[in-house]
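The data below hold one chain only, encoded as structure tokens and taken in the form predicted on its own.
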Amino acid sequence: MSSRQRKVSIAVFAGIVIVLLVAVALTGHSGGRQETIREVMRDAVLHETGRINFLNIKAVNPGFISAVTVTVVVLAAALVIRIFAIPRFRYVPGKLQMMLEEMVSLFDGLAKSNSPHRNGFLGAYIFGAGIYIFVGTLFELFGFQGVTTEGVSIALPAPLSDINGAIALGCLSYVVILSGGIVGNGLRGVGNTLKDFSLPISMSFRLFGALLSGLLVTELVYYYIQLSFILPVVVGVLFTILHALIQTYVLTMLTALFYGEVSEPRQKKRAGD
């Protein structure tokens, strides 16, 4: 780049940013908002009127429907992958092919290396609920609109971000755990997992709290008006990657970290010992 074209650019760059300032200072604060941040801030975490019409059946939180969308979307890439891409790998693996494996050899030596013992099913799992938990929180990313019963259009959420949906993981993460104790120990196994009894409260909420927070950091920016130029795009996007790819291994983590310890063989204590 020359010298000249140099000097172009930042004329441009400078003229773009003293366009933004001048369009806050006008602006001020009158945004046209008829809800208070409060109000914001409250039906973002309940849901008590962003609701939307399900098949015509019921109306659910947003959250719902983006369970839903990212269900369909993982499973149908999933079918994609198997029908046409896993057929047509090769020794020598392509761009996707060494994509995919990398993937899988993560969350399998996540597995093997927390639960040496039992491991199979447990890659399985970790491996779909790590996926679903990235692809699940970078989906408001993309903005998808959904139309509320009352007839206004609202911004799908990420589905974690829903307490039933962190709840719903949590549970389904806790019984996992609990199906590797009573595999590995039988009735022992269970009273062992059953004594970390807050486990899947802690899983849920730490999901839940982890991506409301983000949500409620990006409301706050967009709703007030001063900051809704360009800084929204800064905090959306690095909040969404960052608590995609922390949640997911926190998750995962945790999951295979106790999944290992109640699947664990005791071993039984000899008579007179």
The other form holds:
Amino acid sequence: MSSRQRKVSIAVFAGIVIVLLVAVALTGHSGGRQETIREVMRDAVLHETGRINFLNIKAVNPGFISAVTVTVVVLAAALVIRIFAIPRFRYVPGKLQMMLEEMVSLFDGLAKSNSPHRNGFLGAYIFGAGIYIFVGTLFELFGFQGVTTEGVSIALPAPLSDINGAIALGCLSYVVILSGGIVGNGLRGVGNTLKDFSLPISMSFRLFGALLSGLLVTELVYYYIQLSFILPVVVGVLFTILHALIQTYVLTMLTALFYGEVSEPRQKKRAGD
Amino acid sequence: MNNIPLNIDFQQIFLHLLNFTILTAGLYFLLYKPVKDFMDKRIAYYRDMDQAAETKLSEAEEYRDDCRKKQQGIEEKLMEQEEEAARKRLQADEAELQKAREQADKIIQDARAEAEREHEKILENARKEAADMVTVAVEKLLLESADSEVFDQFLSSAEGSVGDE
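Having seen the form predicted on its own, could you give me the form predicted together with its partner chain?
Okay, now the whole complex, with that chain kicking things off.
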């Protein structure tokens, strides 16, 4: 392509973009009640209004609906894999088998390297937590819709952008670490775990803060229709994928690290030491 | 409940816990455990294979050592046999040589005896011929002279010469 052709192509592309932006600006109108950006942000954090009925039993935050959806989807996929793929595993693996083995090896290896003395339960736990965080964070990319108790359609967020979900996972991780301490070192293990009393709070709010920030940026971008071109590819897709990877790694690594620390058998000091 | 900051709802926290527990248990039984079991099985399979190969290798090395020892034994035995054969060959050669020498000695002795006999025989013949010639000559003389004294003198001298020889 010559320099002149390139300039013409760029000019045509810029012209199309400008025409579309003008069209968007001229045709935009509010359909029903229009929330301000402040209300949107506040609701994303507090969920005071945008709640969804869970099986007509209780109005819950959208994050919980996302969590249940993620659980159903992941378990269904796992069931299909268990029935159709795992019985056909070979000693020389295919692509799917290699991917599954790599996933299991990743978390199993993480558990073994950080907690060499006791890692059976830890491996299973961080495998579940890792899958949950990763798939749950990517879940917001799909834009599944839910209807609030007020009849408004909203995109379901990542499960862990709900403070309750983040607290649940953070505290459960702390309980798992505590259990490792008890099993490995008894009362001394409990002491070792309890001295890091800020751990459940830091783990919970690290997750919540990381995922909420992604949610808020996404809400901000999508609130203004003029920002809905190109930019969502970066903030929506790339940031979400990065978030998913980083948060999965951080929580599983921290849990394995602390678990290994508190469950490590204490060596008796020698007389000369 | 509404007084808790950030709208934290304990009921929803427990719901999240329940949901996550179900997910983790399900993933453990459906995915984590079967895949890990399979990987452990494969590790055990290749470990067994490796051990079997090591056992076979050690057996092969032992067999090789045995073969080397046997080969060494055979070589030593072969060398002994060669030395024995050489020794026997040497003995046989010496015996043959001795036999040849004995034969040669015997031939020489026989030849000497034969020569002695021939010599005796020739001498006897010569004596006889000489005696005959002398007899003939004497007879001629006697016939010519017819002297008995001369004849007797001749006979006594002839007997004396035969006794000297």
